[in-house]
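Just one chain follows, in the form predicted on its own, and it is written as structure tokens.
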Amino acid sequence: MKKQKTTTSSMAKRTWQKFLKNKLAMLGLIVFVVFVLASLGAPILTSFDPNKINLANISRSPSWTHILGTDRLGRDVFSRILYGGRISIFIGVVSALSGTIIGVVFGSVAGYFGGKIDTLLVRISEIFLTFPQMILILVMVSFLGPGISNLIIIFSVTGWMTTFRMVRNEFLSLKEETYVEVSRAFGISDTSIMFKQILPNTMSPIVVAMTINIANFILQEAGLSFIGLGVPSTLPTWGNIINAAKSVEVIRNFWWLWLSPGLVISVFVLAVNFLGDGLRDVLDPKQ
């Protein structure tokens, strides 16, 4: 037992050292952590209420008082970005995690058992993939309506297919390995073999798919909120902030209303992609 713990600790140390050598992955991790901490610590970083209307400070340009200016209702843009990050990041992470869990379970079952179960699950995924994801999301939004919980449900239901296919393909290959046959010979249950023996060897594509989904869901939330179909406009999100800056007049004369949230979304999504690529390289046993 002591030797096993030592081996595990040594592998974890080597994995961390390998991750540290990937500069883009470290940059992505740092940016991700900074954005999350800044959103959680919004009350410390700003004293302005993100929803407080101040008609005396309408459309003020960036200054020492309002470092990212104010919008057309006099609300502080910096505070809205910080508080909006809470909702946008929450939707992206929870939706990606939920979709990943669905994809992992379905992919594991389909790849391990095969046969009619595999055929059924593959056909279901193909039905979902028949429609462009954004069209499918818009249709579901029209039925369920906008809202944080509804968006998470919609993203989870429409975002599991990529993970499903990756996990299924890995299981189809790995279930023929010797260690799986030995586990069966010793009478180990199928559930244990699937989730304790085979699944840990598929973590690389799962992590990559999840990070990609986090980035995509944040972009999709921003897009839906921009057209008024995402989170209600009374709640600050990165998409709702940009939604207030979609007129030609604002684009021409009030650049800080669209540039700031646009840069925040772009930088965060890029950081998540860098982090995902780094984790893929570290977790892939073939590397």
Contents of the next structure:
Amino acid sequence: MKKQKTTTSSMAKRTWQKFLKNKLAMLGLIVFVVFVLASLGAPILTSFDPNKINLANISRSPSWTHILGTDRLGRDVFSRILYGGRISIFIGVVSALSGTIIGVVFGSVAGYFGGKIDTLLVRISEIFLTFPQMILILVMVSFLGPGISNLIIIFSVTGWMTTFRMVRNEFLSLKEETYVEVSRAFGISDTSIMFKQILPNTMSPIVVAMTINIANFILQEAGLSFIGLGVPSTLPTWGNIINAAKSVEVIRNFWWLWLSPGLVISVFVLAVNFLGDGLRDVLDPKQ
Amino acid sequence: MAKFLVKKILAMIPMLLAISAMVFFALELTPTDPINYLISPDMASSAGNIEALRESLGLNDPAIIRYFRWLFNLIRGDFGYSIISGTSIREIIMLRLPATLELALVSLVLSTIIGIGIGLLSAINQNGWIDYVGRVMGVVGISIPQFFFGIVVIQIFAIQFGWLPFGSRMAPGQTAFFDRLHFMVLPAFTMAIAMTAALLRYTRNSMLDVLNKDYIKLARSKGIPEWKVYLKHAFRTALRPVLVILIFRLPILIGGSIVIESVFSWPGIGSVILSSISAGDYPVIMVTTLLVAAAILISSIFVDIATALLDPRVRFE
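May I ask for the structure of the form predicted together with the partner chain now, the form predicted on its own having been displayed?
Full complex below, order starting with the chain above.
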């Protein structure tokens, strides 16, 4: 038992060293951490209330007091970006996590048991894949209405299929392995074999897919809030801030209202994608 | 071949039934009265007795019967009516679909050429500067929100330089294709960005995979010129998975068009869906969605045919 532990830890160490050497992935991780810390530490970094309307101070260009200017209701844009990051990142991470859980549970059940339940789950995933994700999301928004928790539900329900297929395929091949047969012969329960014996062997692609999903969901939230169907406009999110730029007049005259939130979304999503690509390079044994 | 096609089409039918049933029962759940979207508003208002009309239309029948009647009407091309404007959904779609298809097609062509082109060059010059640029483009392209990219190009090309219009599909009265071509430049490029990036990544990986195969080494060792190795031997094999991805990406184009159409006030299906959602016009939302899904299912048959034609290992069975 002790010996096994040292081998896993040296594996982890090697992976970690490989990860450290991957410059883009490290950069992605650093940017990710910095953005998360900045939005969590928003009250320290800015003294402005993101929701405080100040009609005496509307649409000011960036200055020393308001480093990213103020919006059309006189709210400080920098503060809104910091506080908005909390909601945007939260939605992205939680949706990716719950989508992954759905995909993993369905995928393991389908791959492990096979037969009718497998056919049924594969069919369901195919039906979901037939609709463009954006349209599926919009249809569900039209039924459930916008809002943070609804968005998370909608994103998880529409974003589990890739993970599902991946996990199912892994399970299909792994369940034939000797260690699974041995576990079964020992009378270990199916749930335990599925989640304790087989699942750890499929973790790498799952983690990579989840990272990519975080990036994807943050983009989706921004897009939905931009067209006015995401998070209610009273809450600051990255998409809601840029929502102001729907008119040509704003694009023309108030560049700070769309340029900074747009860049923040792009840089953050880019960082997450670098992280995902890096993880794939490091974790994929074929590399 | 015929047998293969029939089998594929037969396999598609249960899917279409399941999807249409989902759409129908979702519509049933909405607070919309079917009498408002099943018949034209003129007919509804001219009928004296709404209850008698309801009975004669069979709206009091069990749901399953109503579902099949609705499905039959759909197949005949009777899509029902918008509950907001009273226009027939078929008319709305006929009017708006060309705009969406036009945009999707142009950006598809653009992204195919650029994406596959740079992807191949990237793979051939692996770790060279083209590869570096290609890889950066590949990640940046999928990371920038499309609407943000749209705003930036509007600011640069429409507002700063004034070269191109910042929205809509054509100037009033100028309907000829070349008169309105410049309206399409910005939206089509914006829409092509994400797709180009994805295609570029797939092409590069697929080409790299093939270039490491033994038969390529064999071809090289026989002294076949390098360009011939790429074009005649590697290219064809590498492009097969790319083609599949290309066709599978079509739905993303249609989905992505919703945001793009909103940024550029493009009068297509996306803006119909968007305004229907704001107005709670469920029949329009659901029927358009169903049509999009049906179109995607049908195009997936083309994917199967294309793969079978390109890959000698797949037989029409």
